[in-house]
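There is one chain below, alone, in structure tokens, taken in the form predicted alone.
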Amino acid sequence: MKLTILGGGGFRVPLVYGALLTDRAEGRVTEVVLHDLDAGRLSAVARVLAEQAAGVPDAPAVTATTDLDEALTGADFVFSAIRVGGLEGRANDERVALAQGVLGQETVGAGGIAYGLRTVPVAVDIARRVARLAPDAWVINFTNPAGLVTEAMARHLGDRVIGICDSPVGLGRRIARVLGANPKEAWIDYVGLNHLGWVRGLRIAGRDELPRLLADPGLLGSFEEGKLFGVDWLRSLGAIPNEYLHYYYFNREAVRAYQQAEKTRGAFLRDQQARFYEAVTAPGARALDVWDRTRAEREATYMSENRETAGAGERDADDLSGGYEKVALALMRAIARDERTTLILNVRNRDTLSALDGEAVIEVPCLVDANGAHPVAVAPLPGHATGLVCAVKAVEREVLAAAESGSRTTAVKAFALHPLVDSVNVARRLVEGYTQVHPGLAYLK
């Protein structure tokens, strides 16, 4: 089975390959094709993968190419993990937004809109190529903003594109762990959009254990989200929000922390990864060791500004292991082998959430089999969550409209309507600032 990874020179690709190396079952991936626009990054990542595969019998063969059509032709699965504009683009997203006093995070608020505006046209081109060159392939989208990009690709690929994120999985794992339960045996009642969802229940053997957690301040304050949001706020919500909702519930504090930080997250990763790619290609370098050290630092500093604001301290060691590659492998196995499973995924709504139309991509538990991912019916969200979900989905739709039409006016509307952008004038200045630093937004007229 052939797997093509778009963004194959990306830093996290070894996580995916490492997961593939653990799969020995029939019907496994035997061929991995890495595609990237940067041949140097491809070469560096290929070195890491070669060291991972050393001593592993029948490890999937790895090839690399900068030719997109070549990479896609004959693929059974396509992982889309591209970053349009690179980490320099992410750093610019943050810088321009913070200069206007609003959040520049890559998936939330102004930064997420800017990232979406330059990513959607590229993702749509990829979707059209997949439909032409590999019509039977399944596309698993890692590219952020994951829900928005998945919805853009679904307009051309239908249900054959599925978005994934490790945030809900990590959240469910932490809740189960603090309750003394096996995460693999828990049903997680999670619903929302990507990076905008809530756990409303966690059932073990049919019994919802979340009320027990909410009733125990010691337990509730003992894990990442309890430390980040505070016990009182979680009990007020009656649910456990995805960690990215910290940007909404504590927006002023988050913006202030980012403005005061020595470097924004994007600038930190840009510089860190520049050092990695230089070090890993040095003569005699142990590529896998360099990658491991860099990854450990990356994970330990994740959302550090938010945790500092909340006084949450350092991340627990168990939360430094990533997870999105495991979700991807489980999804691929379920489809390729009809190994039925349940995963939290980004898929078209159909009639799952009545507040949204059927084409809206949402993030909910899905039953997965050889025919793809099927969203599970969920109870309606409370009013405050419904309002937020509908507002952000409306913004996503304006981003899609702007990307399709090239309308600068529509792009301004997308920024202005976002709950974390508090002024039409700020929205206009954001569009002006982003078009000045991003060549990929030259299409906005």
The other form holds:
Amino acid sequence: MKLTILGGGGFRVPLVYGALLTDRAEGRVTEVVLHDLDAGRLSAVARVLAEQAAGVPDAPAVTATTDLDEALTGADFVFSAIRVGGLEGRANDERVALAQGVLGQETVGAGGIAYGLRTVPVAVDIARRVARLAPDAWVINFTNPAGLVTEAMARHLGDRVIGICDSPVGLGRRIARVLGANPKEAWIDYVGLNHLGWVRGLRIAGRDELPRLLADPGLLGSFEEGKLFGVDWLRSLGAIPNEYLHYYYFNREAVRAYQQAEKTRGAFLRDQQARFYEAVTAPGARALDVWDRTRAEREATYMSENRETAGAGERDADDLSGGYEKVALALMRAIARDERTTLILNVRNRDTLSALDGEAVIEVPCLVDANGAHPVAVAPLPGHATGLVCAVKAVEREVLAAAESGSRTTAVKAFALHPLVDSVNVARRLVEGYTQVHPGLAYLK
Ligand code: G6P
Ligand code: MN
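Here we have the form predicted alone; I need the corresponding form predicted in complex with 6-O-phosphono-alpha-D-glucopyranose (G6P).
Below is the entire complex, every chain and molecule, led by the chain shown above.
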């Protein structure tokens, strides 16, 4: 089984490889091909992987290439985890928006639109190549903004592209834990778009335990989302939102905190990661230790401004070890070995949410087997949530249209229609600002 990782020089690749190393079963991945545009980053990550594999019998063989077509040819699975424009691009996404007084964030609001506009054309090119060179491969998309990028790729790959995110999984795990349940035995009623979904129920042995959580302020305030959103707001909603909804429900505070931060998240990571790639390639470096220290710092500081404005304190130790690689591995196993399982994934809506058309990619629990991922029926969203989902999907559609046509006017429309952009004039200035700093937006005319 051959797995190709696009963005193979990326920092989170060792998480994926670590997960592969735990898989001893028949039909596992035996060959990993790393693809990246940057040969230096590829060799840095390959060093970490080599240390991870040391002493592990039959560890998947790793090769690296900067040739995309070569990497894709013969792949059974393709993981796409690329970052168009790098972390410098992410920092610019944040900076330009914050200068206009609106949210600059990797996936939400103006920053997410700018990132989407840069990424969609590249993702579409990849999808076309996969369709040509590895037509039977399954593509697992981690590339953000994950819902939008998955939808762009699905236009070329249909249901053979599946988007993943670790945040709904983490949310479900936390809720199950505070309720004293085994997360594996809980059925989580969650739906929305990527980074824009709500848990409306959590059934254990057929019984919905969420009302018990909502009724108990002590329990409700004891985990990440309770601290971030506050007990009263969660009880008003009657649901537990994805942590990214903090940017909507507490937008003013989040924007102010980001503006006042010494460094935005993107700028912090740009500098942190530059130090990592330098240190890890130094002669005599213990690559795995360097990587692990950097990872721990990255995890500990995740969403720190949001937590600060909410007075949420430090992250729980249990929340620090992601889970993104586990979702990826579980998905791949279910498909490759027909091991039927349920996972929250980004797939085409079909008729799950009646307010959206069938092609719209949504985030929803899916039954997964050798035939792919099939969304399960969920309860409808309340009006306020449907409103947000439809508004943001409409923005995503404008981004897709702008990427296809190269129309600057359509790009302005995408920004202007976003619920977190408060004036058409701001949208115009955002397009102005972003096209000045991003060479990847030169196609907008
Ligand atoms: C979560 C989200 C990802 C996002 C990441 C950002 O894992 O689900 O979509 O890319 O956080 O973390 P970072 O350390 O890059 O700020
Ligand atoms: Mn995500």
